[in-house]
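Read the single chain below, which is given as structure tokens and is the form predicted on its own.
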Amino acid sequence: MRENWWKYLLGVWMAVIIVAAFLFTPTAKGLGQTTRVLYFHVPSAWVTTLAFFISAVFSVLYLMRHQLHYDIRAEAAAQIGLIFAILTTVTGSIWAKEIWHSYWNWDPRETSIFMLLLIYAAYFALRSAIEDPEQRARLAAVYSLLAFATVPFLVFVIPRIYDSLHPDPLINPDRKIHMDVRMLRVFLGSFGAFTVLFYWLFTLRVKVLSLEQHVLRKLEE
């Protein structure tokens, strides 16, 4: 019970964020009620980037030390990253429907997230095609590093090179945060909550994958 206190706190934290996003914060100029999507869409994109980064870090550790528990962590992080990439796409499409009157417009940001989904879907296709654990871990680690090399370009660079209908990012070229104080508090609170949520999901997924690997080894014996 005492070990799980932070999980209950996270539940309360997320609940407060949801209520505050709809009842406490004002709407942004020109966005109306679709402003509410901001508090879930951007943190989802942040977790996507964070998860893929952590997957790349554990991939490097596997290539350096050749220990399968690093591969498990790389896979777990990539799985969560892919889930949050889908959530980012879905929440972005909901916003696009209200603002652009279409769920999908092939805007630079929509196109870049779609490409990212394909790249990491291929990562799991690669893993599922190789049976030998060592070979799978090695090739997956190399692919993970190549895949993550595209993340900064697809998430930060390409969407800013081409003209986009997407609202200005939080931090604009003039280096000022254009956001109401109440909005900023809830926004940053959501960032924190989503980060802790990622950590929880990551630890759970690592335990599940480790157990699956242990069972498979026992069956092979």
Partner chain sequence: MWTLLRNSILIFRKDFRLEFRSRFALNAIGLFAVISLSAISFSIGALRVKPPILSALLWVVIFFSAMSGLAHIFVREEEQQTADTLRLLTQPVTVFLGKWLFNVILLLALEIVIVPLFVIFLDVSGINWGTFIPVIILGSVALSTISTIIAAIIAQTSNRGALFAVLTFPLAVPVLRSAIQGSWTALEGGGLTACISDLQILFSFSVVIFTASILLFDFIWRR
The other form holds:
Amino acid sequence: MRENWWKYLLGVWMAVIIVAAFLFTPTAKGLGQTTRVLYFHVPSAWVTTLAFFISAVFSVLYLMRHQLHYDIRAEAAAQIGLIFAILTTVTGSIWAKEIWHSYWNWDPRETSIFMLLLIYAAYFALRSAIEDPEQRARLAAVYSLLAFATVPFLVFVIPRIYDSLHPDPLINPDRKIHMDVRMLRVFLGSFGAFTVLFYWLFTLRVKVLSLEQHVLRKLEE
Amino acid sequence: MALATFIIGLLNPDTTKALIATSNNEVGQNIYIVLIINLIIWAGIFFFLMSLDQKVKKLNERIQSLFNK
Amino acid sequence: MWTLLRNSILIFRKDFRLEFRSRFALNAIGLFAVISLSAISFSIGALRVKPPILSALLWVVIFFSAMSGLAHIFVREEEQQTADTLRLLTQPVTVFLGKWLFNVILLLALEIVIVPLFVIFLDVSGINWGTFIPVIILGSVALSTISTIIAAIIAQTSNRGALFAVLTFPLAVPVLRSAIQGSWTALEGGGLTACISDLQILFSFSVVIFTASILLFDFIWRR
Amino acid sequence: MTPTVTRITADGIYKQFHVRRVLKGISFTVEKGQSVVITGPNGSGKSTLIKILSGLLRPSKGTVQYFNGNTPRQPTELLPAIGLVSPYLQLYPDLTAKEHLEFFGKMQGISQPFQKGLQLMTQFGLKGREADFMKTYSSGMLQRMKYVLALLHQPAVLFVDEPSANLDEEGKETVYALIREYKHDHIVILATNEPQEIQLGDIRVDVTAQ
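Now show me the form predicted together with its partner chain, since the one above was the form predicted on its own.
What follows is the entire complex, opening with the chain shown before.
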């Protein structure tokens, strides 16, 4: 109970965010009631990016120290990242149907999340093609870092494809000032909640994966 | 800190205004339904994660004691 | 330093000689390019295709031709079990440099075949060659750089054929996008200044991936 | 020309593939002028140990160090000091013997590699086959050619995995004579189970021992 306090806090916190997102915040101009999607869609996108970054960090650590527990962490982060990438893509697509009247039109944001999705998929395709854990860890880490090196180029290239229709209330500093205080509060609260949720899922996944490795190794002896 | 300001924000007269504003809206009734569905889904996920957490913890202890005999 | 360069050239020459004796990659990549170009030409027929589509088609052909042949240089070493022989002979960097050079030249040689066929089959006119050639060259260098490092990875896995394109594509998207944009400009007769930013992206992409590959190749090559 | 190595120490070498532990803590020290023979049943990890010692594989745990006197050699200096003959090191089927000698020799910075190689080829009974492709060689000839290429740069440390694989009686005699002579001035590490070859080793390392 005592060590789990933050989990209960997250439970309440997320519930508060959900209530606030529906009742407390005003709707943005032109988006109507679909504004409420943003409090869940944007934080998922944030978790996707965060997971990708964390996976790259643990890949570097693996290559430096060659200890398998770093690989487990890199894999766990990527797994959660993949789930959130799918959630972001699907929720964004449904929302786009409502506002832009089409599920998919290669908007820059859609393209970027799709690229991340592809990178994650390729990462797991690579992992599944290698039997030996050390070799798998090594090659997957290298791939993860190569992918990480190309991301800045995507950021440069993608916005040049089409003009974005995507509203970005937080990233655009100009609009940030105009953003409603209540919206901003719920937004930031939701970012916090999603980050903690990510941490929880991450530690859980790491525990399961290391347990699996531990058992397999012990059984062998 | 953030939590405190947030809860105070919720208790603001503004909130009640927002509540009234939305309930007067034509989508007023539906938004409550969507909200409740969302809360139920979150509660489901939360308790599932909690039980998974406990399971993993117990499994970990059992495996440790099994192999350390 | 000089030893490194000399050894890279030696590896390049060895691969060149081996390739010309078996012509495996050369045949695969060349035939693939010809077949896909004629398939496009057949299916498009008499339609006059606009530059944006032409340029996209060209790069799709180049990308998949590269995917059919560029992995071979590492896969062959693993399949014939000569990879360990090479590992004992020289430093990893020289292996990467040699193979990279080979792939760059292979892809450029391929384009000497593809580009004229492309112009003839699809009845292209009004190209600004002064823009087109730099775009093709920089695009190919960028594409072969990313392919070479991915080839080194997939050579050590099972299921090599399918993985190569799967792993390369997400990382090659910036290259393809800029190259398509650049050759589009060139096909419409635009000058170098019109696509300078595409060339910049292609160039800096090559530099970044090349550097990253040099740093990471050690980890792929040494088991 | 080739860096001298006067001592090799292996300390607590562990290796596991997948979840299977192959090597469980192998340690030994060998000095210049000595030879090591690695023994153990098939599949027990002899080749794995050779690969780890020669730097082809990374151990899961433990270290291998090469010394010149008391100064440890840097990992980057090791390649020119090593020669390896083994069943999993293949030659290029589409290159001739001469091309192999020149490729290997130039990579290692040897002057006139072909002349030196020709001497070795004569010693191993391959004279007259310099212009032939490796794919036309028999398995016994390939094994001889591997010795020629491993010895081309006179490595300070010679690894031989299954010394007499595919060799006839005459070939075996050549190889045994070579190993006996080579270990005087160098370090020789063998992996074998043949009683005759175990005799060639001064130090015996059993991979199944804990």
